[in-house]
Structures are given as C-alpha cells and as structure tokens.
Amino acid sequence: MQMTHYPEIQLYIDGRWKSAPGQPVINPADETEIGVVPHATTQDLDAALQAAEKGLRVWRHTSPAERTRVILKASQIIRERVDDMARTMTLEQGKPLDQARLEIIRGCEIIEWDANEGRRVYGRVIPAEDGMRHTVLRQPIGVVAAFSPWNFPMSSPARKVAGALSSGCAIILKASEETPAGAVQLVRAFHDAGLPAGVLNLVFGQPAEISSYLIPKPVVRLVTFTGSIPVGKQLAEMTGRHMKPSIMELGGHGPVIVCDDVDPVATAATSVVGKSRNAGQVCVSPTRFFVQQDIYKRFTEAFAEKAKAIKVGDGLDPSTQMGPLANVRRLEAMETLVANAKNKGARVLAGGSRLGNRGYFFPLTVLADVPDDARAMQQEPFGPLALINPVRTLDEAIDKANALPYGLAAYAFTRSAANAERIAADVEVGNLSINHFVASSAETPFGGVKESGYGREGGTEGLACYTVVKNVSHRTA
C-alpha cells in the first residue's frame, strides 16, 4: 500500500519527469511495499544520452561562477527539505532518523565544497623559449555514467553529481532501485535550482542491462561506480574494452588496530558507535579488531556490554540507535557468516541471531577469537558484525590488517606518535583514521587500493578525476 510520506519515484530525462512501470520498494522495518521504482527502457536511455550530450554543450561553457551559484542553490534547497528527506530515507533504507539527517547534511557539505572548488580547477603555464608558450588546461571530461549504491541513498549520488557538475560535466545517474527516493529528491533540488535541462539525468532499471547499454556508448567518457568488488571488476573490464577511465569505489573489510597504550573501555565504547552506524552497512565500517593482548579481555568485555545495550528498532522511533538491515540478502548473509564462525570455534559475546520474524532486524553481533579461515574474516560482512582477535605486537597487527586483498579504510587507536607513524607508513589502505572513525570528509580524497578500487572522490583529487588534461603549445613568433 502506498504511504503518503513516500514520494512518487520517476525517471528524470532532459529536464522532465517521467513515470513508468517497475519494481516495488520495500520498507525494511516491516517488509511492506511503500512505492514503485520505474525501469528505464532502451528508448529512455537513448533519450538520456542525447540529453546529456546536449546539456554538456551548455554546461561546460557556463562560467564557473554561474555553475557554483546553481549548485549551491540546490544544496540550500536540500537543507530546507532535510526533515522530509530524512523521513523518506528511513522508510526506504531503515537507518534511524538522526543518521538520515546527518547523511543529508553531509551530502550538502560535499556538494558545497565541490561547488566552490570547481572555481579553482587551475591549469598552468610551462616556461619555454622566446616565441613559444606551453599552456596546460584542465577541461571537463564529458558525459559521466554514474552508478550509486543503496546504503547511502542521498550522499553517495550527491558525491558523484557534485563532482561531475562542479567540473563542468553532464551526468547520467543510475541510482539504487532499492532506495531510490534519495536520488529523486537530490535531482529535484537541482531541477528546482534551475540546472539546465540535460545536464543531470536520473534512470533506474536492471543494473546489468543499464551498465551494458550505457558504458559502450561513445557519448559516455567516464564511469564512476560505488559498490561491490565483483560488480566493480565487471564494470572495469567493460570500461577497459572501450578505453574509458573509471572511478571504482569498491568494498572493504576495515581493520582496527588497538594498541595497549589506550583506555580499552573508552575505545570499546567509541568502537561500538562506529560499528553500529548504518547497521554496519558501510564500505568503511570497522570490522576486524586487532587488540594487543594486555588490554584484550577488558576491551572485548566492554565492547560486548556496549553492543548489547544498542537499541535496535524502526528508524522512525526516536529511541532507536540501530535500524534494520536494508534487505533480506543482508539478513541471510549475517546468519550464514555467524553460523560459519561459530562452527570454526569463534565465541559469540553479543547478538548472533535475527530479532523477531518481521522486518530485517539483526543485533550488533560480537565474535571473539575468530579463526583466520572463518568466512567472516575473509569476506566483507557489510552488516553489524564485529570480529575481535588478540595480537601480541604492533607488527602482528599490521600484518593481519594487510592480509586481505581489501584496502579501503583502516583505523588505529594509540597514544604513541611512533606507533601512529608506523601505522600510517605500513597499513595498506586509501584512508586511515587514527583515534577516530571518520573515514572521509568533503575536502579529503576518498578511495581504495588493491581490490578496493582506484580513482578518488572528494577533495581536489576527486574533482581532477572528472577532468582531462590538454597541453596547448603555441608558437607566437
């Protein structure tokens, strides 16, 4: 049954909204249908390609100051609508309202930073002999095909839209079919801000069909994707065949090194907050905790105690600290990973099984002494699963942190400058946070190494990915 608080989901092509048949959108808190997300046809995709090509011709020649004005106006509109957007996000994705609001504000901060930085996409002049001038220009790369995930319905698409538009590009956004309203509301704000038609287009549908159709098209010059490593590899292979650059922000399996010079109880309390955010459905979620032996017992006991106190429930309830998992796939994955770890000898200190039989609720689950060959230690859980193991030395902790092919985000807690320097030098990740759990901000570059991807979003490095470098060599005499 359609709920009055959930907006109509439509495609957005060439400045116009369009309805179409599609698939249901499910509220993960009670498993009810709250809306329908339309599926784009190939005719819709062709129209989006044509619109983006037309929009690019307008937008790339729009002054950076005017582009900034429009983008900042869109962000202001979003800030004015934050409460309504947050409620919608909670309905479709499950996260508590406070976390939904924070996501939307964070998305605005990304939009605003990129918009202003777009005025500073500088080139340079290379010194040359008399009568010769070498000028390096940074220009918009062109039309971008962007694919965003379900776990952050607004901020993830916002990061791609902001990077593309601030660099002077046009974009076709394929957002998640499971949590589509965040992207719809984002796009609506840009529409209401006066963004020229065709510069931003929004489509939904079968992901594999849309990527296979859009990526080979000559109009598309860049692909940006946030999602799983297996899908990222498929898209990277496709972009490689068509000689197109891509930004791949893929999965992680966040290690946390806890040195024996910190307060184990306070660090455990901070860790529980970080782990429970978005029910652990975050690519940078802290998951593998490597704790030095002297404080292992106190840290583990405190972590389990705090985890048990986390209130799990409907995100619309103000007292809820952790909402449901976003879909039934994550629920099944948690049950499978916990069962496998238990069979391998891991100790369950908190949680471990589904809560109730309606809604995708699963508690913050703490496993201790988890063998390295347990599936949860090898595969990204992408859920509320914390794995805590003892280590003797910092060297052992770093070796275990680097043991997997993932390299997106890592965390460490220490009071020692020497430890911090060693960890910063040797842990193999794109993002390292020491003594806190914030993996990225608007002004910092975000992305992975190894199988966690390449390219960057955020910061000046992120905007650079949406540009091409042109050298102009001019003999004047």
Second form
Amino acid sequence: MQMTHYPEIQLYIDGRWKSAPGQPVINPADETEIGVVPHATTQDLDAALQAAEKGLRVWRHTSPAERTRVILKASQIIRERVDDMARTMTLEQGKPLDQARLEIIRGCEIIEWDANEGRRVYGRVIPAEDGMRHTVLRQPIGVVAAFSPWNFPMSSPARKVAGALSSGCAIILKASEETPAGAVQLVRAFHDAGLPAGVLNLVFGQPAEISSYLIPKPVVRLVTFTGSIPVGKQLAEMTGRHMKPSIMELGGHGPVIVCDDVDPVATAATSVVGKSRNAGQVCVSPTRFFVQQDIYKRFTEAFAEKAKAIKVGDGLDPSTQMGPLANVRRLEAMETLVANAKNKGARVLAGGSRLGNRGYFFPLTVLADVPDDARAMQQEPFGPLALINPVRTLDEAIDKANALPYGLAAYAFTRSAANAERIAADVEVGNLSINHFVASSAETPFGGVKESGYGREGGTEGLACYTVVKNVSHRTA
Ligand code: NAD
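So that was the form predicted on its own. Now I'd like the form predicted in complex with nicotinamide-adenine-dinucleotide (NAD), please.
Next comes the full complex, and the chain you just saw is listed first.
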C-alpha cells in the first residue's frame, strides 16, 4: 500500500499559519498517532476576532464578481489536489478512498454553486407614492462563528465557508480536532487562491472553551453548528442569551418506509449501500426501516445477505467498502446499543460485534423485530446499525417515522404516486428522498425540523441565512 503523508496541522489567523502545542490525531484504522492538532489560546481567538472584523470590511466591499472569482479559484485548486486530500481524509477519518474523493468533489460542487449564486443575492424595490422609495437591501450578516464535525472533514466546513464567503461575510471556523486536515486543506486552497487576510480564519482547541469564548463576542453575528442535539441545545441557549441567529444542523434517526409495491431484493441492496456510507456516521443515515408485511421477510433476508458481503477494512485498501468507525466512542456506542437491543428481544441477522482488536472496525449490523423501547430505536446510533421492523399499513409506517423528536431526513420506496404524495405531506422532516438515498445536493436546501435543528445549508435558502435584510425608505422629493 502506498505510504501517505499527513500534513502539518496549524491555526490560520489573519492570513498566516501558526503552529502550537495541542492533542494527537489518531488513525482509526490502526490507532496510531499521525499528527498533532494545535490548540488556540485566548490571544489567538482575540487575534482571529480582530482579523475577521478587518476581513469583513474588505470582503463586504469587494464586488460580487471578484468574490466569485476568488472562491471559484479555490475550488479549482481543491479539484487539482483531490487525490492527495482524499488519502489524508481516509487516514484521519477512516472512510474508503472513493468516498473521500466523492466528499471532496461534492464539497467543490457546493463551493461552486454558492460562489455563482452569490452574484444573485438581490434586493427589492417596493412601489411607493411619488417622491418616496423603499429599497430592500440584502447585506452580509457579518462575522460568522462556525463549528464543524468529524464525520465530513472537508464538505461540512466547505458548506459553512462557501455560504459565508459567497454572501460577503468573514468567518472564524473551528473545525473538528479529530479530523483537522480536511479543514486545513480547504483553508489552504483559499489562501493559495488569494483570499484577503482575515476573511477566513481557522482555529482548534477545546470545543466548549472556544464556543463559549467566541459566541458572546459582539463582532460575531451568526453561529453555525453541525453536530449532536445535546451540544446544539447548549449552543442555542448561548446564542439566544446573546440574541444571535444560528444555523443548527443536528442529528437525525432516518426512517425508511418500504411499501409493498417495490422489489424487496433490489430495495434491500440499495439500502445496504446507503447504510454503509461513511459506516453509518452520517446525520441523514437510513436507520429505522419500516417495511410492509407482505415483503418483510424477503427484504430482511436480502438486506442481511448483502450486509454480510460488505467488505470492512482500512479505507486505503481499494477493495474496502466500509472503513473503521472514526473514534472509539462510536465503537463503544455500537456495542452498547446492540447488547441492549438483543436484551430487549431483537434478532441479530448480520454483524453485531467488533472486528479484531486493533482499529475501530465494526461490521454492518442488521437487527430485525426491534422493540420500540430498545435504545437504538430512540437514540441516533450514528454508526452501521440498520433496524428493520414490519408495518401493516402506510399510516402505521408514517406514525412510526414521526414518533421520535428527530426530523432531519427520511426515505421512502414506492411506485405509487398516491403513497408518495401522502408520505411527502405527512412525514415530519426537512429532507425526504423517494426511491433513492441522496439527501441533499449543492442547489437544494438542507436542514431539519423538530430537535434536528433549524436554518438551512445549501440552495438559496442556505445563502439567505448569511444575510440580513435592511429596508431603506427614502423621501426623494
Ligand atoms: P459530541 O456531542 O461530544 O460532539 C459533537 C460535535 O460537537 C463534535 O464535532 C464536537 O467537537 C462538537 N462539540 C462538542 N461540544 C462542543 C461545544 N461545547 N461547542 C462547540 N462544539 C462542540 O459527540 P461526538 O461523540 O463527537 O459525536 C457523536 C454524536 O454527535 C452523534 O451521536 C451524532 O448525533 C452527533 N454528530 C452529528 C453530526 C451531524 O452531521 N449532524 C456530525 C457529527 C456528530
């Protein structure tokens, strides 16, 4: 296997890279230390705040055409570096190389769409009596504090950076300490593309210390967070106390409604691919399968058979289909959830326990007939667990899909237009995909309802979150 170099991880403040002591970065495939992520001091955070304030003054007055040019150049640079970046991502996060490449290309698509759309952030002129004009301006909201997680080391920060910069905002990004290189390489591309100093800043450290330091600062006008619901609630309390808008992209517990008018074997095969993506460590991962009774047996058998065939291994090995879990916490969570479900009476049809004792490998695990009171049915597994249960009717499936406080992504498989209409009308989520497992793309709004959060990333709705509306009422005569 080709050796892969792991880049030096540094802070990036006011256009300059800075080394500092910090904590080790671990390769989840073999538990070795591959690098060190520096921790920002409060002086560093103050410097980032000052730099962002200065960067905002420059960037909001830069023409949209010039902003677009710089952002698109950064994306071009990333595309040229995709192979190197993908290997780094696999090393720090574990996902197979082809999925890492896909994430980076997808990140570029998001950056490019936002950059182009940033030229079309229009205002409005509202008709008024003679001698009066009302003009609605859409202005950049200001400095953004962004917090991105470890499951998508490049595309999650890319969404936040692209949204902010395309709207004329400056940003301080605190990316994940566990997978920091994705963000470092993203930021390096913007640096190399000639982004003015201060517009984009990157810090790492103790997440709670950084968020509680940055969020109350008057210069910060928007907070965007992707991560767990408990942390999202803490940050939402803080943003509320300081009257700051926020985008909260939190967890999900993806229901999948499988109607009896589809091919159960083909749907099971597609579902296994959807479930295995990023070893299930995806907020939109399909998790609770509600399958109509007539096809339940054939669906579960096919699902288990395909799941057993998924090759788990080091993501750098081209034959690997599912890499290790990204950290030891996920491994422990899978073991606990499976043990609890078994105790409650669930049947284990595939997987179920850790593979080997070096690296955080856990197989795609299929549990059938899982009681509603099993913890996995209520708590987001955020790992390779598929829970399959029979339902008699579509009404029952929809009730079960809506039973949890989550509302991020849902999926449905049916050939019936009437079923699809009913599901689209009544399933409580921000993103519903029918007959496929892609929950979002660059041009579509992505986000949750209920405890899965608020605000949107992507699409015109996403960009709108980075602007404020000002009405200028002008008597001209
Ligand atoms: P966690 O709750 O400790 O942390 C979740 C994320 O929030 C991490 O990226 C962490 O660095 C960050 N974080 C934690 N405390 C913070 C704070 N006070 N201020 C700012 N950032 C903070 O859980 P974890 O073990 O890292 O991840 C597991 C859970 O997180 C999963 O069960 C899943 O629900 C959720 N998660 C969701 C997403 C998503 O895409 N929505 C991504 C990663 C993790």
